[in-house]
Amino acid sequence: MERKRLIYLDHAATTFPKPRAVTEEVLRCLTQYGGNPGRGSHALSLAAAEKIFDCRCLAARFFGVSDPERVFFTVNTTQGLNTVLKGLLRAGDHVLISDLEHNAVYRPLYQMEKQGRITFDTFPSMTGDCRKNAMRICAGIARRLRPETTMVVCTHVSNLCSAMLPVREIGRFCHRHGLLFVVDGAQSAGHVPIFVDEMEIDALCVPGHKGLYGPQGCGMVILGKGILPEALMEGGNGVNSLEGEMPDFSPERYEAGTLPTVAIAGLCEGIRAVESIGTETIFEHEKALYRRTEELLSEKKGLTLYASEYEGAALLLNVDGLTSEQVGSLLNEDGICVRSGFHCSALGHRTLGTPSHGAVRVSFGMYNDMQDVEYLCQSLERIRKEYGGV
């Protein structure tokens, strides 16, 4: 087998390359008008600060919601998380969440529940078929109400399969319910179209650097309709700087401290590459590939995929006699860019019913093709006869 270029496999993780526009803009950036936002009346804070309100302008039209200031920037989509469920639950409260959440989201809430502020319980999102996971996903949070239950948080779709949950659907049904709704839409921002009015969510929490395409070091929270949790952290913003309180307005009122105005700036331009492309037709290419995979995969024996019947932008699978490790560094021998191990989701992977080593994850992003799941697939396939168990 010829290697070939370097295979990236791993956006999930981290989206790579970037558009030619995001590094060109990064650069720009640090070069032309990094100034700080807010922090000075000269030309290049002001430029500065006009950048970050086009993203923000941006990202609302991007996301559907009508005014920008209810989108706030933050260091990734765990941060965002963590200002959104730590500043809307109140002691007492009970939360359902699903049974596939990454830990941005199960951790928060463990050691709120350790610390006796809330209780939560994890309800079913694999309910067997596909096509009716909508119905029986929200008859199984249904269940799993309580008179204490005020919020309902799930991400969009697994970062370890491709299984996506009915966001819409279950924001209706929380609406109905009384019930906040907050999505984890850090592997469906840039795949799938999210409206969040549209949707009834209430707090959408998604990254910068992963289907936005743009760098590391910025995420975003968009806020629903007269959502205003309390403030994660408190610091200076610019604005009301004699009060000792934070703004009771949003976004000022978190976004404390210097933003990551460059991260920001590549961030525009990776939402206006997705935009031009499109999310639909990403999202298609993707599964194209995705189904490639699957087929020239499933029926080799020595190999398991998991949950391969949800179509998207990542595979699960396990090689038979070999850890999830081994079976990763043996692909990046072969120049294949992959992630092995728990993918910092114990729920999902206790859903999955994967070894105690883990799983090997391969996630696919636009700017791969057919020849790279030809080589990947040769891949595998030389690792199992040689190494493998079969």
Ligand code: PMP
Second form
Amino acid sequence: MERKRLIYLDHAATTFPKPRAVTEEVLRCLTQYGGNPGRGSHALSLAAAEKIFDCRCLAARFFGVSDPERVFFTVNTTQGLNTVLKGLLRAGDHVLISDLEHNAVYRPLYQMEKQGRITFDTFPSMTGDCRKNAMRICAGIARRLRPETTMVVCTHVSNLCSAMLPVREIGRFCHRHGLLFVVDGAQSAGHVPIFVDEMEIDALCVPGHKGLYGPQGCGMVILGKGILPEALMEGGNGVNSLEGEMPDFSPERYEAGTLPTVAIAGLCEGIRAVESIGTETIFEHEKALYRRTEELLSEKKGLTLYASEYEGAALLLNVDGLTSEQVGSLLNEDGICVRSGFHCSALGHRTLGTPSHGAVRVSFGMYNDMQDVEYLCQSLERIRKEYGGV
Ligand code: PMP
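So that was the form predicted alone. Now I'd like the form predicted together with the named molecule, please.
To see the whole picture, the full complex is given below, headed by that same chain.
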């Protein structure tokens, strides 16, 4: 097997490389207009504020909301989820979350439960035939409802395999039952079209650095109409500066302190790049890579693929006789970057039934091609033959 260039297959952690327009905009921001937005009436502060507003407008359009004020910036998805969970839940509330959630959802709720503020339970998300999932999932939620249930939270797409939850149907179900609906879009934003209003989502939390191809250091929350969580942090933002209270309107209520202007500037171009190719086109490309990988690997003895009936950007596997860390290291020796272990989702690993060392996640992005797939599969074949239990 001939060693070729580095093959990056860890896009679910962060996409790499970024489009050229993103890196160029980051450089422009750092060298030409990177003042502190909203902090002065001078040219550089105004230019930075304008760029931030541009990004807010782009994101509002991209995620199907009419007013850009409903988009606020965070440093990552986790901060967004913490803000909406802690800012919307009240003492005594009960929450239902899917059994695939990332620790960005599980841990804030776990902490709140430990403090005696709320309780939460999980509902099953992989209920057999994935095409009939929506009805079964909603029935599973319905069975777990309590009088004090106020919110449903789910990941749109799993960060382990490619299971996608039917957010449109869950959104409709939630609103029929008077429940708030929070969606973790960390693995779907930029891969799958998301329309916050149409899908009846009350808060969508997304990263800038994954499927939207922005730099690390920023994320966003897109709020449903009339949804105004308490702020997670208080501080200055150049608005109503003489008052002790944070503004009671979005986005200023949530953007305390200096924003990650440079990352947001890059994100603007990331969103433009994704829009110009088209989310559906990118996803079709990723699914084609997924299908070919699955085709090449599924017949092999000594390999386990998890939930491979769900096609998408991420494939989870193990090689018999090796831990996921060992497989990750051996792939790295061939210049292939994947992620092993638990991917910050104990819940998801339990649901998928992976062993105690976790599993290996291969995740595709828009710049991968079929050659990458062939090379990955050859490398796995070598590992399987040389070190595996077969
Ligand atoms: N939710 C899911 C489903 C994720 O995959 C991730 C990232 N691994 C997160 C939340 C957290 O994202 P961030 O690192 O941007 O906070």
